[in-house]
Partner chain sequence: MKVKDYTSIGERVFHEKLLNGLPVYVVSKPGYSKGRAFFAVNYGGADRRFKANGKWLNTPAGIAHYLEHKMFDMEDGNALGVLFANGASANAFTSSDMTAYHFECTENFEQNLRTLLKFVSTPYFTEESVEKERGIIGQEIRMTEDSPETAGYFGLLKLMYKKHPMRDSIVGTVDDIAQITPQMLYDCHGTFYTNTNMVLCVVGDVDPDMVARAAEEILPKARGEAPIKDYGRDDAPSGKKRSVKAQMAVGMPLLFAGARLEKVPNERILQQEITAQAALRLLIGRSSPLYMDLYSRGLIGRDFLGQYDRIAGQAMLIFSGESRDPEAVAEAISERAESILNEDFSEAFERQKKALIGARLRELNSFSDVCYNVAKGCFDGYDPFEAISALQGITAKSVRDMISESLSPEKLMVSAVVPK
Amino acid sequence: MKEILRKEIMPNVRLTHLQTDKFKTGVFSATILTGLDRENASKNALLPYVLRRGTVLHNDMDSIAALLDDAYGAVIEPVVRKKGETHCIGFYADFADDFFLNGKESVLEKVIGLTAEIMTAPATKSGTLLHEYVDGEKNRLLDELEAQVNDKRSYVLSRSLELMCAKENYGINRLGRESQIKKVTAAGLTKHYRKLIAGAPIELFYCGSAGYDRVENAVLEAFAALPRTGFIPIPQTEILTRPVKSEPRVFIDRMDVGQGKLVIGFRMGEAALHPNHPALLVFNALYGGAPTSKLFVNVRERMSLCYYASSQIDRHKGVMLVSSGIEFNKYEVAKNEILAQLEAIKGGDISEAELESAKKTVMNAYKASMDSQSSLEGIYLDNCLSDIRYSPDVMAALVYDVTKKDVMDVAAGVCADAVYFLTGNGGDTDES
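With the form predicted on its own in mind, show the structure of this chain by itself.
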């Protein structure tokens, strides 16, 4: 891959350009960055889907689909992501790279042009987003929110954060809440849209064979109508380094489930404020983020306390979740052993083999990301929010240099903040 460029090309609009002929497709994304808050979360989640329904020139999805078909089957999809307390909403486009066509095509310009049209010239009536589009997407979003509950492994992660971070914006579901979705009106969503499009930070990303000048020119032409009349700073995530209370809070839900779900939420301490990102990733892989981790090898395999056990960290927020599936009556012993494995790391019980395996897991993940344009897009969006300027291959090299002491330094400040247990309607636990 050639040099990666990132440049502010319009007020509060930045373009990241990654040139490569490794892929036969090109990728372009446009992401609006806004604060995650209870008042606007549902509006944010609705907005890209409503915009994707139609534009001034192509007023329904069939018209847009026909245009994409003419562009060699290009795809432009709405995207709603949550990174720390930043709500990332926008569009991700995947299309045939002109380099691999007949040399006379301009699919790149067509796709960037249509993406800009969707964002800046939505279908309206008397200046208001169409009621039927808003109502239709509200129903779809409500269905998606309800469907989240059916995937219990994913649901308990969201639910545990909702409880653990009840007084923080981080506890808000990326889709918002049912009550808020139902309150959204076309007029209210239009007002919210106009505020965001006028001043919210926008991150643009391109990965493909086209040179920087061509991409920048295509973006400037396509987004010429973008109204940059205001300025909204990039949202800042509130980071708590310590647990809310001296002892972990305990939350128990009961549902008609056949397997218990135990989630322990941790605050990452000083490692969240001044993160050593390579060491943070190695710590996670060593603790529960890999098949060779302490949680997997000891809690799952050796002690047979759970069906699965894994950890994941949101480095933007400084929060780690350990999630496991257990028998209802193994709640106490599983919880204690999960915490014991963390204490083992803090105490330096890290073999050379464990450390090397954790480092290889992280390095291999970075190397694999260089074979996936969607992974690269996600990494560079993460980097923009974390103020990291390292490419995946450089990060992999930094991971190689992580020491046992680096991992112990990360672990030293990690403290359990909340314990969440989803049990059966008649399930037993060792705590009331």
The other form holds:
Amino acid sequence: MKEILRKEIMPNVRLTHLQTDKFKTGVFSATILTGLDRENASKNALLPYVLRRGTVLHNDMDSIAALLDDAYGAVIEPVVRKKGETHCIGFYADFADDFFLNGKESVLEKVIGLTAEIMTAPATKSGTLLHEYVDGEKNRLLDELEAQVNDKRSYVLSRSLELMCAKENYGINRLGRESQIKKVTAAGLTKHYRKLIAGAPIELFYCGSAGYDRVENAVLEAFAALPRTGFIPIPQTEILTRPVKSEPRVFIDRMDVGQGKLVIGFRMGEAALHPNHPALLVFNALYGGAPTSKLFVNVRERMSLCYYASSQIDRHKGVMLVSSGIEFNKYEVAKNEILAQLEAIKGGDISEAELESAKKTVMNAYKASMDSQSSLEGIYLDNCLSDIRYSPDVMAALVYDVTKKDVMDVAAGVCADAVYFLTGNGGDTDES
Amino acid sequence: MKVKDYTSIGERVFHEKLLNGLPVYVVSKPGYSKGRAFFAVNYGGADRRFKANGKWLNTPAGIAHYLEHKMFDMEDGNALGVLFANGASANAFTSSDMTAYHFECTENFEQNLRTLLKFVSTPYFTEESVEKERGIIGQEIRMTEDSPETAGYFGLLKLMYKKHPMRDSIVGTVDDIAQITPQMLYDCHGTFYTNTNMVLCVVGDVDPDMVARAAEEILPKARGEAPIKDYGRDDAPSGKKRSVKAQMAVGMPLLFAGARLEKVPNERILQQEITAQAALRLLIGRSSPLYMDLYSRGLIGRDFLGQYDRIAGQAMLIFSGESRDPEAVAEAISERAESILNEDFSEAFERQKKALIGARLRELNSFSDVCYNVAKGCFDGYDPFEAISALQGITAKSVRDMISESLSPEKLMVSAVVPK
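With the form predicted on its own already on screen, would you show the form predicted together with its partner chain?
Below, the chain from earlier opens the complete complex, with every other chain and molecule after it.
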């Protein structure tokens, strides 16, 4: 990997450039950063999909698809992500690197050009996004929202956050809400679009073999029509360090399923406000982020309660979720063991071997991310939203220095805020 | 080791069959921080009836997967823990026709490789440890039983294949795994985990000779025999029934539709795969009229897939995705498969060939895709790195023939999962 460059190339538009020739493809992403709030979440989630339907020059999906086929199967996909209380909406493109096309064609400029065209010159009628596309995408989004329950393991994660953070914007579904989606009009979405495109922060990312100047030139030319008439700062995330109530709140859903799904949501305490990122990551790996973790070794291997029991932290929000799939009647025993393992870490029951393997897991993940363009794209977007300006290899080095005390300091403030259980329709659950 | 350069795609591959019978592939990736090792057995959920010590054995569904879980047990600890403690990220999977153990790491590669080779070649099962796993796998089974994807997929295979054991869930049922004993696991390991029935693939900036040396030193010297297995005769779909519907706790219905493809000799597998991929792109790819029509009518989303698959000797086309109206989508696919035959699609075909170049190049970035494809190619007798060159050999006519032979209306089977 050569030098990493990051530069504000237009007002509130930043380009991150990573040059390497080890991949067969180039990756380009363009992400609008906007606040996740109840009023606009559904519009945000709709917008990239509506834009992707057609442009002034290529006004339907098949003409865009034909261009992409012709550009050696390049792909430009709409993406909607939630990081803390920032809604990250935009496009992720990947395409064959010139080197493998025998110097005959150059796909880079075409793909950046088409991405910019989709973002800045959507198909409109009398200045309004097409009703047909807005209505079509509203229905598609409603279907996608309804389909979330199909995958129970990921559904319970967003469902438990919705309940635990009901009064915070963080509780809002990445895709918005049914009633709000239904209310979106073409005129309202167009207005929202014009506001974002004129002033919201935009992150551009490129990783591939092309040098900085070539990429910057391509971007400046392609995005020349971007109207930068306003200025909206990067949205902030509200952080709660303590649970909402003194005892964890309990939420139960019932459904016709064969396996119970338990999720426990935690607030991260002081570590949420002043995160020691390397220590936070090591704590997660030690608690439930790897097969050497407390949760895997005890809840799965020692007690045979489940196939998975794992933890994950959203560092932007300072919230941790532990999730596991268990028999309905193992609710109490699993919940108690998950909480007991957290207490063990707080009490300093951390062996040298456990700490070392947690550190190695995190270091390996960081170093390995240098070999994946999509991981790099995600890491640099995360970094844009927090104070971190370290590259993955520097982060790996910082993890090396994390001590047992650092991990205990993180654990000290961690407190359960909500317990969620998805159980069957029968009456054999032992929740109390 | 012998070296082969694929200059047009920028790949260099070292390959050798070791004296102990194990085929080894090292795909050189200079400049990468991580290395991946992938140790695979030509053995999966469908391989349930086989000959061991001269006698035919029938084993329960889910046993290959159970064995995969128990292989991590070593006399002195758990191999997964050892690999993670040494900085590797490790895992394993069992499909219908393959069991694979793999890790990725950015340091201590050789040491981790030796651990991998050791634990996969050394069975160690006790009554107690086999018993303990029943709770864990029991929960994995519950998880898959709640999965509409699994229900839809296996519902489809049951329509498409009358007897083939890949019709059954890979993890088995709770009743199936209740029958599993340590002795059965030893029998399965002894029969299938032989050097000649396995492959080692390494991808990364790794010394090929080190890989060969480790495999020669650690694995048993005996080459072992190629197992004799029996999938039964399966030349026909289940019967007259062409569709099935399951009811589950889903928000949006799911469609799985599929059609069988003819069996081809090994040297034609790659050609079949690429022909199928081009056919799928023409039929229901993003630039096809059918995709546009279904998408704009709100019947499919961006995640709708048309895939070629080859499992346990059987090749097939599978269409899958969420849809408000699975039957309407299946019918539209059937109709389009007929109407496209009346069109001259040679121009669109040339564009799809171009698009496939990019798609296959993209796969080469993924170490896990590369390893899986190398293992598949090794077991089925073809070279996956020839895919892009093989593209030049396919014609619009071969695509037309495949669509007309395999996707005629009575041949498409449909499995739907709908809300209760």
